[in-house]
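The chain below stands alone and is given as structure tokens, in the form predicted on its own.
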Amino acid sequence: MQYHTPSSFSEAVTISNSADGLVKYLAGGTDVLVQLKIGNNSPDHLIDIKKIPGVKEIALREDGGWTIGAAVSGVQLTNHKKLSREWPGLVEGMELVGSAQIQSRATLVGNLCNGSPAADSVPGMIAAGATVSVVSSSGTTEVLVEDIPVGPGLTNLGTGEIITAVNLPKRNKHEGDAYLRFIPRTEMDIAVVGCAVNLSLENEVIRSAKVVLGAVGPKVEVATPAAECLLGENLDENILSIFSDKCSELAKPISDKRGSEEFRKEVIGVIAKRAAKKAYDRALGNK
């Protein structure tokens, strides 16, 4: 294996342009390492971006929105009060990410990259309208983060694309978000269900909804049709009544080790609908 360190994404394109073989990239290196370790998808090269300058900077831009480097910590996270003031759920997600000694490292391009369809962080980002940038020999795009996953451990990256930050639009006044998950421990553990919810309201009625499912597919699923039936409505309910049916008609898990199939069909349901209580709350202004 060959280890790199360069010291501008450009640089790093044209290393992963020019290997042969496997090219896996290290940020935080929470996954790496471990895959490293089990001798599980070993890269033939390995690109470290963290000297990389803005890798590890969280920046507020004019336009009110934020802009994540591709190695803020969830410690850095966490630790930004005006950040985790304005989006606390996607904050939430990223801070169930492991343990305390995790949280130093991991990322939340990493926990996107690993392609997990149980990854915490994810749901929040897409349902905060996220995107990320992603760097090619061609220059950088932007692309919405519910693009990138596509199955468990893939995603529709290509051979020279890095994605160098995540980006959070404007948070507005009477706007709240949040993240629930169900695990069979009360920390350390992988979602067996989870559910991100971003609501924006107006007189107390909700105009805008995003909702996002997690570890119910093959992939994190953008759950539309629960999402439209949050819409011109207080939450009541009667109202959370007809979400919850819905996510979890809209739920399609498999059945494994940590959950049947019918037993993560129900708990999408309550968890959705306390996500969904949440972030009402919160849009009210009850933090």
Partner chain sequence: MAKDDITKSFKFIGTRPNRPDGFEKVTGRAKYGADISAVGMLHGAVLRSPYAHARIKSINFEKAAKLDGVKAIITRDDFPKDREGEPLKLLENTIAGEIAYYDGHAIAAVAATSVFTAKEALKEIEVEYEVLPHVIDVDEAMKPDAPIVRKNAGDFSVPEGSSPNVASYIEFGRGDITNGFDKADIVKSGLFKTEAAHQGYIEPHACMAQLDHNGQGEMWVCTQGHWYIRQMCSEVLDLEASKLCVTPSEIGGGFGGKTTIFIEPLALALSKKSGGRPVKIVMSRSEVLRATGPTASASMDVKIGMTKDGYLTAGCVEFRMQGGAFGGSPVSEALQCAFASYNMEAVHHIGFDVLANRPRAAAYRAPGSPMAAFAVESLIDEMCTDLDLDPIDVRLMNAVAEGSKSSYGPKFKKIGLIETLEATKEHPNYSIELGANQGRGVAAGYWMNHGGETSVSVSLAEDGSVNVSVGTPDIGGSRASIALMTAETYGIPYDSVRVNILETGALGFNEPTHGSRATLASGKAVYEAANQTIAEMCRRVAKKWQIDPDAVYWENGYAKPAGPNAGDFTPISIKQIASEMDQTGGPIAGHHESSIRGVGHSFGVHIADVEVDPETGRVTVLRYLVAQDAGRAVHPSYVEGQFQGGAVQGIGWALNEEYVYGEDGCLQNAAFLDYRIPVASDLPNIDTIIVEVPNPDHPFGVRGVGETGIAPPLPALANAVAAATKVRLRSLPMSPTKVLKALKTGNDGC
Second form
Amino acid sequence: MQYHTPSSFSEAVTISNSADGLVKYLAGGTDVLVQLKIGNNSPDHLIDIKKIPGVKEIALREDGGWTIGAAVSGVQLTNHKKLSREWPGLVEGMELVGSAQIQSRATLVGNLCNGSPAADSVPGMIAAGATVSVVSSSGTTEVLVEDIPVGPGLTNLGTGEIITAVNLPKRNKHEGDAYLRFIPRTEMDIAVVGCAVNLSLENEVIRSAKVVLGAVGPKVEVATPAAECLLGENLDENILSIFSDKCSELAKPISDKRGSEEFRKEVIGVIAKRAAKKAYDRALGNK
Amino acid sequence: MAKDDITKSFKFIGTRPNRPDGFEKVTGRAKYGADISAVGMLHGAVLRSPYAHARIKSINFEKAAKLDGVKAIITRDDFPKDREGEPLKLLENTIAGEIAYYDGHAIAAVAATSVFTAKEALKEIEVEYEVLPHVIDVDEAMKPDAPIVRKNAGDFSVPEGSSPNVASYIEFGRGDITNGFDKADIVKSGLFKTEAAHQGYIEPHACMAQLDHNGQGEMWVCTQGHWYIRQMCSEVLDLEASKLCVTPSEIGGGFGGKTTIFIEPLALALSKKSGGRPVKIVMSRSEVLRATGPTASASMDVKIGMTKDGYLTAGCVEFRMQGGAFGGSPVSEALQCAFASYNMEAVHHIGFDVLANRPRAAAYRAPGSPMAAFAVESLIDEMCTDLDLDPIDVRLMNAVAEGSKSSYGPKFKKIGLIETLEATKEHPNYSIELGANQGRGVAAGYWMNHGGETSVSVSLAEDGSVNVSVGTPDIGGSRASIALMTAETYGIPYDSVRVNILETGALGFNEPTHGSRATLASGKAVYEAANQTIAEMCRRVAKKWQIDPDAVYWENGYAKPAGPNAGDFTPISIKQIASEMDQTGGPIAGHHESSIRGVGHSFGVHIADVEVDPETGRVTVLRYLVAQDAGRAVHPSYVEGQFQGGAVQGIGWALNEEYVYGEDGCLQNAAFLDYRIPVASDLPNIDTIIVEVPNPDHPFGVRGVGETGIAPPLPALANAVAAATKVRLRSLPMSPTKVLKALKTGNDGC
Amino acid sequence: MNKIHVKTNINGDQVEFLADSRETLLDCLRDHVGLTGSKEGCGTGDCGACSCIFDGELVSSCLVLGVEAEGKSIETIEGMAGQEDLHPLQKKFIEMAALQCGFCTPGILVAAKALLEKNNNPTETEVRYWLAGNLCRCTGYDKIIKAVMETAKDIRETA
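Structure of the form predicted in complex with its partner chain (previous: the form predicted on its own):
Whole complex next, starting from this chain.
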């Protein structure tokens, strides 16, 4: 395995395009090193992007949104007070990935590129309407996060296409997000189901909603019909119950060692309901 | 000190000094299995079967052997062909012959100059398999038409018409069962199931071995018992035992799983084949889970009769346990533990040891007892609920005591079940009010404890400090407890004792640190050996004083004249005696070798409080109490530690730990990510009560304390979940998936 | 395979070693530098026995490549005690019997130290969640959590 430390993304793209064999990128490494250990999909070339200027920065853009570098760690996100205040759901999704040790290294972009339908940080990014900046030999484009995963372990990124940053839109008043997951233990498990909800309110009534389900399909899925249940409502028990059922109905999980299909279908509704309530409370300003 | 003094107060025993090996262990200096390297050392790696059951048609390692840095490749052809009986089973489990019996079964091994090269070589070994039908579940394996794991595996005990996968059958009991059930006001029965669990020690197996062509060799290995390693490796490789010197490293947990061999003979064979170069093999976590010795899975029928007042009148059990492809489930121990806590006129036990295409079970903390406790203590709890009786009262009414004839035969000497039950009843945890969706569960557990072959020596250093040499690796503080007992015996400071754990060449045969025996057995042996040196010191002092040796006695580190008739002499300290050894007859040392008996049976009672999320089925442990009779807690902190550690292993087994197999018979959760042992945030504090009813057969009253603690949690949590939800789960683990399903349907389908 | 020359700082000492690019930081610490206090319990970031401080952050050294250590500073269990005395956590772990087999202990000590340096007044729940990535199979965590809480209290009182 050849280890590369490019000092710019264009250099990384060049290395990638000219490399023979499997190329992987190293940011936090918390998935790549596990694959190396197990001996699955061991790359021939590993491109460490951490020496590229700016990759560990969290920047407030002029338009009021945020740009989060590709190698920003979970700890950096959690410690960023303003970002955490504006996007608590997105930050808590990242924070749920692994242990304190993992948090020092793991990144949003890594979590996204690993392509797992159970990735904890991805539903929150999608619910937030986040995009990623993708650089390739033909320049930089902005792609919706929800368009990146295409199946278990698969993304639509081609050879020489590298994500440089995650972009979050400007946060407005009376908006709130939340991410919750279900795991058998209290920590250290992969989500059995997960759900992110992002809401904006007007006079305590939901004006827009995005609901994203994790671990109940081959990839993280946007649950538009579930979000539609919430529009124009102020989230009483009745609406929550309808919403919960809708999420269960939309879920298309499989049975595996982490949970049965039946369990996932049931519990995604429970988790979605709890996440919606949390997001709503946050949007109201009740924390 | 006479044995009848066991109730007296002690100077050192019962105190909590710093453990002698603490410094090394908090600074990273302690050397564990993988921490040693040698000049010229090679790295070993093992090729493992990807199938649950397959005929090995051919192995071609030509390409692998050509890789630069590969020094030796071994297959079954490199091992003796004439092994039989247990050595053959050990060999078969170490490396497959014609057939791979489980996912992860070793097929070949490589030694190379680097780990990477060894692993690359494994990829180049071509194995042609013919996949055979497999069976994983114990009840499936019991069916007459089940795939046959190994032909002619059943021994003489197996009844005619049994499945060919039954390896052995056991049946025993006493009293008139029919009459017993007739006397009952209610008779209840049930089927209970537990899944296989792994010991989950954090240190993977590791060893470094060296073996010359003349059969002389050495090994460094993490093990609970290095004499066992020596014996098993010698049997498997046809070596002369005394020529193999095995040194134990510090051990990173074992819980029974490190009492047998896996990689050790492979490392020796690789060393021999590479011309005697040292070979180190370190297992990966996935290898540990796939290919070491988890405990058995069990399917258990229980039937119990009870009067309306709560007296147990009769009990029957039939336990079916699979212990992997070579037999060896702890079904016999499970049967012995099933009703051991209770006085019951009529009991009947049947057990089947069943083969399945799984790794060969090894011991796991109180082997068999947790499964038995789950079945019996759950059913008793159901009956207490039906009759609206207090579960502790019912256990108190039926509890065995001194003089009771146990359900499996032996008569109990002084035991502490009643005292333990009373202690739990009085503990504040038993009366804390519970909220919605919360429940409390009570359960008892038993382990018979073990003494075993033990050999120790004690020697006086020239300054009067004492070296103790034992053969039981220190897995959780036994150096401290042995030093305390030594200090107590001599009456010298705890810090003046150093406890060493010696290699196989330095002492007689020692059984491993298993069966809760290290403190009990090595302690008893050290007491005997130390008293030999005390007698010798008294003899030398008597000579000096020119009086009869009987006129000298030992107290608090001094030889003293025994009363005015002996003469008026100034007591002589151990320091002075030691400093004059060279003048008085040379070194002073003692030793003791025996099969230690009088182990002191062990009982524990646990109370668990849980909350169940009715929407997700998640069980949260709110509070947990362990009460157990330790006989005498030599170092109470480490006794508490054993209670707490055992309880948490039991909690894991009850809630989330299980071996998950796919349709293909391969283990699906061979990583800590999905083999879910409890993490710190899953748990509350584990409260403890040390009950001390001294063991009359031990000089300090010690009973083994290690094992019992893992048995009660399984039923205590099931009983607590039942109390919280009014739904009874009869199969483990009580994972959220299973609990939620039970909440919907009223039961877990078992 | 050509090896890569790595220059780094470990426990205050300048250290150089040659690493295969596939080797983890844990491999390099153990096999090239001879610091075997960091343990490998899983190799996949699930057990925490290899916990180290890497450029000021708590990491699982099995999930860091050795070659990433170039120019960085690393603290391991071997650097935790002072020349004169043990770290207060180390002392407390011995005093309170917060270890049995001791295999997870180096990782837990390194992780607990990292916590107390951030927050010397954690709640029990915070300690339990912070240490969730450090598996211990012997103790049931009870005495570990209590030892960390007690050390925090001592640190606050002497501060």
